[in-house]
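Only one chain comes next, encoded as structure tokens, the form predicted on its own.
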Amino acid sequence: MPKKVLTVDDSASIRQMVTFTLKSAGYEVVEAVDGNGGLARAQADNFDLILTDQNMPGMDGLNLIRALRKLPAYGTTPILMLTTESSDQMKSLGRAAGATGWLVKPFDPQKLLDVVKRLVG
């Protein structure tokens, strides 16, 4: 059974790149266009990994991570930030919110695959 990944990003092109990259490697991918949609999808299904952007309308990535970490099903699920934000301060806020890791856009598809494989197999 393939591992299921939720990707949350308001950029259609980023969602397409992530989905293409992960599906090509055998992962099942579900997309959400913002944090509110991502939270709703996560509550409706179970995911092995969540990828989220930081800067999105409505609920941003940090608030999404905080909301997910409050849910029993996502207390230990790997959550990666995939964002243009690269400051140490933002990374620190991400860790405090419960992010497992941080990837900066534009991302290298092979690096994304390496990180996902390391986290969920």
Given for the second form:
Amino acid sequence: MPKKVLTVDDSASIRQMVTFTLKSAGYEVVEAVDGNGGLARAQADNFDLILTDQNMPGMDGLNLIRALRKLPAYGTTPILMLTTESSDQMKSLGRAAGATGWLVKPFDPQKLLDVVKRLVG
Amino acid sequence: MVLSYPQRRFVACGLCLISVLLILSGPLWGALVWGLALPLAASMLFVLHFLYLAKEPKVIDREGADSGKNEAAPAAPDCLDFIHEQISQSKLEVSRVQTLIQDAVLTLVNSFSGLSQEAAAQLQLAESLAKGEVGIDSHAMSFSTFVNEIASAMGSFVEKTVENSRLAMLLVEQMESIGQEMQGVILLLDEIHSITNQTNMLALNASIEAARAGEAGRGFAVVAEEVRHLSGRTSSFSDEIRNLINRVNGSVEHAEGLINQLASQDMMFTLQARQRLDDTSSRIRVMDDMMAESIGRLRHGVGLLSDHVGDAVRSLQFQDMVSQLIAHVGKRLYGIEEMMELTSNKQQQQGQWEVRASARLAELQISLSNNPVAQGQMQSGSIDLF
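Please show me the structure of the same protein in the form predicted together with its partner chain, now that we have looked at it in the form predicted on its own.
Below: every chain and molecule of the assembly, starting with the one above.
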């Protein structure tokens, strides 16, 4: 049974790259285009890991993480922020919101894969 | 709509800032965007140039506004319309740039993904071919396995043949032994023949002695005759046995020759087949080694290709970063446009204008100060696990 990953990003190319990287390694990947869509997908299914961008129309990444952490099913699920934001202030906000990690774009596919494997196997 | 000198300075500085930002961020954008960004930057610089060249009318405008005598310079409304038009066009062009880059990058990512997957599939196919896993028969085996199986079977066959040859040689020895035994029998027959001759001679002498004895020796003469008769029959049987033994001896020698020939032929054929199979096995082992080496090189090549695709995937994320940068530039344009509108309404909002303008300016400065993209290069971003 492959592990299921949800990737939330308003950039179609980033979603495509994340999907390609993780699917090549055997993960099942579901995409959402913004925070609201991501929250809806997360509630409709059970994911082993969630990757989210920060700057998105509607609900941003930090608010998505806060909303997810309120759900019992995602209390301990690894949630990674994948964003161009790289300031320490934003990282602190992410950590406080409940993010498991902070990955700054551009991501290296192999490094992303290493992190995902480390978190969900 | 008339612009005062500070308004023009504000607009000019904003356009200058955007132009410099567009030019400096060029290396991040790639050739396509750079080609569109340059005219955009050039048009902004042209507006900047226009504003500063219009310094003389600006003084007149300001004085006119202050005094209320010269309320509208002839060129000022055209200038403002031009700026509005340029900003509007810039927004459209920025939107087109984003669409173009996104389309191109999506296609490129698809291409690289397909390339990587195709290479991996080819490697898998090559490995399957090498292992002999390709075929409609689930029990299909590789050529090298097939040859090894044949070599093993041939080895068993050779062992059996060698054993048969050894038994045949033993049989030949047994045949020779039988021949020697036959010679012994013939010698015994010679002895019997000699005894028969002596018996015959003895019977003859007995007959002579019986004849001398006259009537008294008649009975003895009959016995001597019977003895001679028995001796003759014995000699006759002995000759028949000798003839039979000679024929048997000839057959044994013939059989011995055939067995010898059979044993040597089997060994020769088997040893030659074994040699040919050994040679074929050696050549196949060489081919296997070459195939393994080729697959190793292919695997290495696919690994390199995967690395290159990884680099491409990382580099293609420039689209997301540039898109956010362009969106930020767009926000700056919106800010400039809003400030222009606010400034142009200064006369209608006397007393409240400064308060509203200051508040909005502070909001815009905070909003625009947070650039979402701090990276200046396309190196892999940092990873922090909390």
